[in-house]
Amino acid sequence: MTTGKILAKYEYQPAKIEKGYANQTLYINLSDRTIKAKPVTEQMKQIFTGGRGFGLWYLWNAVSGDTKWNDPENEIIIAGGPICGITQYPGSGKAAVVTLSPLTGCPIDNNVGGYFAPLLKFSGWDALEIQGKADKDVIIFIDGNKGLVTIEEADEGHDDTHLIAEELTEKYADSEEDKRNISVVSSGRGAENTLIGILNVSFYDVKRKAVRVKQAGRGGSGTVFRDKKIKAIIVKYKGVTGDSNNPADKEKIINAAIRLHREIFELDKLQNRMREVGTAHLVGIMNDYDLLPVMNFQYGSHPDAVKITSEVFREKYFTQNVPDNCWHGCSLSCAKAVDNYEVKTGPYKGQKVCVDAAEYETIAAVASNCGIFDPEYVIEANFYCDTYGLDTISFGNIVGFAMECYERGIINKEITGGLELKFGNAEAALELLHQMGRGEGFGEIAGQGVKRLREYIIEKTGADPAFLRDISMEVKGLEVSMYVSKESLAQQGGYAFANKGPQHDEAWLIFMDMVNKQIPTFEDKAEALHYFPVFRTWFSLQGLCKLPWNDIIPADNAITNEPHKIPAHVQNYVDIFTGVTGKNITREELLLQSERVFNFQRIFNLKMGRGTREYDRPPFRLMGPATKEEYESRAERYDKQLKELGYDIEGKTTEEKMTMLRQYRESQFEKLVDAVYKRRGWDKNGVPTLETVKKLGIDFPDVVELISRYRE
């Protein structure tokens, strides 16, 4: 790919970072080619902190309740946060990406690694805010050393990420050594042809001498990116040091970092082995606890799951003893890779590539959820999803749903264009993936997401809408991430109540609830569903990765008063925020930062015509067995539960017992909804009360006017 003429240019004096902030945002309007600086006010920092908070605030002011994802006024905002870019504490290089989702119509946020957010900040910008649409493909280039921003024509070139990022890194680097100072944001052809597009954010792996990418994967941000005719965004900045954030108290940061590094080096090999296998360690654990999605979430385990566990990937595929960190200083080093993988299908067949190693979510989605247990298929699908710019979680849900519909005779080859979409058919799954990339055949339809695929099948076949809703694994239009929640009421709520849709980064409570029995009452579950979504929001305000919080834990954590919160690590976060910003906060004030943004995002959903109780309802398969086969596969469990609840099941058919269980579980879910809304300070319709927004300091006039429309 080459770049053509410069369409717009903006020169600036790079701002000096002060206590984690550049105090300005780079605004670009692609329609009229405006490039300008916008101030980051003290009020913004006080109320929205950074990262996702900044993104939601900019987007709120850019769109109306009628704005659609592909309208020019929709924005893409990429922002780090005050902590983003420190090199002492693991997991400190994250960016939050915020836009209106093509799948949900509401704000979607993603927390993504790679070097973009830190280099953007050190180039003098807390956030990048992009609005409008170009009339032809463009590249945005930010040179943080020269103080130069350009919008350039993107001449004909590659359409997919692994080539775009590689070529642009080569083009804009002055030397091999300079490649580490460049990060490219891009997507692929699949993002143009589906609603499940991702953004890939690059970093240069100096050991491998390869450009690698991390993904902002959920909700279609890559689709918005390509709809705006953005081919790539490049940031270049040379001069990163441990002091680039100009922190208020560097020693405070270092002391917290030393504690965590010591834990990682001493305990990771005894705990989750993140440095060896990354999040893939979860495959075997989830299978053992009947929580691994199998065949469109029908089941929670499978004998062949041993073929796709972390042990298989570690022994045969993941390169070992390489520092796999996606930002400087991260000793957790979980960004594993498969080197020199020879592609077997599609347009890149025969080429050898470096594949961002399969995370747990990807393995479960593209493999077990589709009844496929082949590690090389996982790598192949992972590579093409990334380079085409497609979300692996959505892809796996789409294929699993289509396969179940095919096997139940709801759809046939006439609908699928000849594809035999049976569980276990890896060849058909890959062909569907390539069709999504090209925007052709059944792939063009399937690529619109599970919700729209369900509606298409109902229209074409007359299938039972209620049954298809039961088995289509989406909430709010977003596909469900990879945990079987049938036996965890708290996790059902975690998925259903999540602001952006059913993503585990907001609330992952299965082990607390189902395995460890730590939250037995409705009040306990409600407290967990208040605390953890709020606490987890904090990472995306700061530019932090969640994994160093609870994928490594102190040796004495079990004897603390609240081991599920990992209090020593929460204190680390208090210390590093204080160390960077100079603001002496408490744990309670840390939570308040998050609670403001969490509730503001809920109110944003209201602005977009959603965000009430009716949108917080999951498909029944998230609550219990939706089919006779599911019930009978775990009949001993379900029969025992019904007996303990006082039901007389003697002589009852499976269908009759399913009806009993469904009535009970749906009633329990409604009680949970009431308890959680009450704890969060929302009314029975899920709307934050006026008292709540005043307490949080987000009672802006337009917010008050909006929620007053819903007042009971």
Given for the second form:
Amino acid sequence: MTTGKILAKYEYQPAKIEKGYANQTLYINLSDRTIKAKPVTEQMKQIFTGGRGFGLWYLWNAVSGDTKWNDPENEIIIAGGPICGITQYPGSGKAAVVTLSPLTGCPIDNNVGGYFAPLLKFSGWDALEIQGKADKDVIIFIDGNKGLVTIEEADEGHDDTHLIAEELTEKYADSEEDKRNISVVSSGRGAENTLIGILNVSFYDVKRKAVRVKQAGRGGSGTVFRDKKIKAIIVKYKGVTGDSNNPADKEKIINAAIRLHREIFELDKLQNRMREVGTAHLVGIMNDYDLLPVMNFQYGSHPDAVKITSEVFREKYFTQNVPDNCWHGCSLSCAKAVDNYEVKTGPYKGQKVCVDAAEYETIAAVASNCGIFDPEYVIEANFYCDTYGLDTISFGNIVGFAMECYERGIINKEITGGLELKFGNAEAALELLHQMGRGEGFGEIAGQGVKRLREYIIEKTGADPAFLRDISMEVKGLEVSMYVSKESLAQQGGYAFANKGPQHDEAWLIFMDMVNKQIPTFEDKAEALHYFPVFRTWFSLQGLCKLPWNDIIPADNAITNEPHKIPAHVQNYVDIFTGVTGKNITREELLLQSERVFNFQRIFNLKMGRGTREYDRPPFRLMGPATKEEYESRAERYDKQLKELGYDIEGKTTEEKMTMLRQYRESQFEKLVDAVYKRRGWDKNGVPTLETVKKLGIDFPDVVELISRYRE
Amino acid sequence: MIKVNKEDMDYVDGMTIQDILKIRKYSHTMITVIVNGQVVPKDSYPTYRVKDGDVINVIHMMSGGC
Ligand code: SF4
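What I would like now is the form predicted in complex with the partner chain, since the data block earlier showed the form predicted on its own; can you produce it?
Every chain and every other molecule in the complex is listed next, the one we just looked at coming first.
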């Protein structure tokens, strides 16, 4: 794994953590092998808080508007946040990963579990900032007890995560007991050969005696990682205790934690059963509500979906009654795994492995979205996506899109290199996955993402660009996560406006909008599209997981004033932030922390030459039926809507009705854009106004100069 | 006729909350049912009979997205 050759070495005095901060960042430049400490200033903490905020700030200062993802100036920043690393409150071990995305050209952020961020902080670093490119593969090792950072030469061996993470854990741990003190960040060969590379962040599962991984999945951060020729980053720190974060008021944290643990133990079994099946519980629900992407988002449900629901995974595959938490103290324990899975295809055929499978997004993406309803295929695809370092959501979108193009006769075997990419063909999907891993054949082309695949198909076949845009499920270059938003205008905005691209972690409003009908007016929707994206940003500033906020709710939540905000949990967050940092904040100040970073990220998109209204436009299939088949499959619904809107549909063909519906929905979307921009304090082009940046205290000279270029 | 989440639904004599949830395929477990402004306890869904003209809101809590 390493040749033993040390290329650079840096010794330091590990900082003592004070109220959640180590107050310094570890900066590494791989081009000239600089390793140094950078101070984390009070002003940084005040404005950017931590985590994603720090990542964006470092990246902002590192790149120009012309920087490309594979320029040496691009950085990868991994940072927890002040709350990261506490062991009392569930979900407190997350890392934010920030880099310029190969898919979008803009900053991408991911919130990932595993032990890396807490161990990094306790080793004395709030953030790890990596710039430059090595000339050959390297490993970065941070020993938090010895106060030592080394850049080591990596050997020629394998790249894939399930091997690297295990070998490096073995190599750097002093004993079996010591393995829990190690976390490895790695990717895989697929990340090198595509633009959809992920980072896997490990933790050692003591019960299973196995290395487990969680993914920073979206936007190609693994591709940047391998482009910098980083094979792995290892952090080692022994001595984690409940006091390691040195909080200002531990009692405050403990009191909030007790409340939440009690809810989880009493209510999870009646609510989402996260402890039994993780997020997979959503498969059946989304199918029931016509929200499960089926065959490239054409449909929202399928009779065969019963074959891939959480019941099936629970019965046959997920190991039960083991604590599946991705950081100490998370009693929600949703990180499910399949043990002793025998790999059926590819280079690891016949090996028995522990697969971190399968989350809702993965099941929907690789399976239903490709018309495949086979749980073992899900596990196989999940295993290979992870070990090759590929994003399951992007992979599922790419395959679904390619399959639809194939079935419609837009592409053929000449284009696919002989693959029969029909919906439901699991064998072909897996072969495409292996090709992406190897960087060969059609897999190499498809691995560039849906947007670039579309452009390739148009160039090669002369297919209708407008139609292909309608059915290619990407916005800003990033593939859409796994919810059908056709019947929820608010969610169409949630996806289309999301800073990083269409990922639901910024806004998930489908039930409020489509089912509960709680936000009927444009102003209501705009308010929700202001509050929730801002609130949800907060988790990634702190090193927190969002799931304990809304995947478990207090018994009396329904009788509170604003049940969707889950006020009791928001109060917990106010308490634990205050408990850790000693800074007394209100709920409003909590939101202000997020709003600053949220707007700063929008402005960062502007800096990269994007970020205006034209980049917030979704493909039509996000908004409604893009094809005759889709319309006719839900004809009763759409006919009724048109009649209620006053359209005369008597004797009209499906195509004519589709045109009417499309005109209506597109006009509604434009009205939504106006309402949301106004609520967010942005102009009609989606640019934050001078007043907004001043109010938020992010009116740095370069920000003011940048937004002034867009002034209407 | 009753109203469920602002939409009309045919009223059937003796229908319970559980029947309504089944008809509407509301399978999500994190829901709150409110009949004419009053929250109905979860354990009464099988026995609570709605009346013609009732206004029923089935509030779904969102979830998903780590
Ligand atoms: S809820 Fe799940 S993903 Fe979040 S911290 Fe806990 S185990 Fe990890």
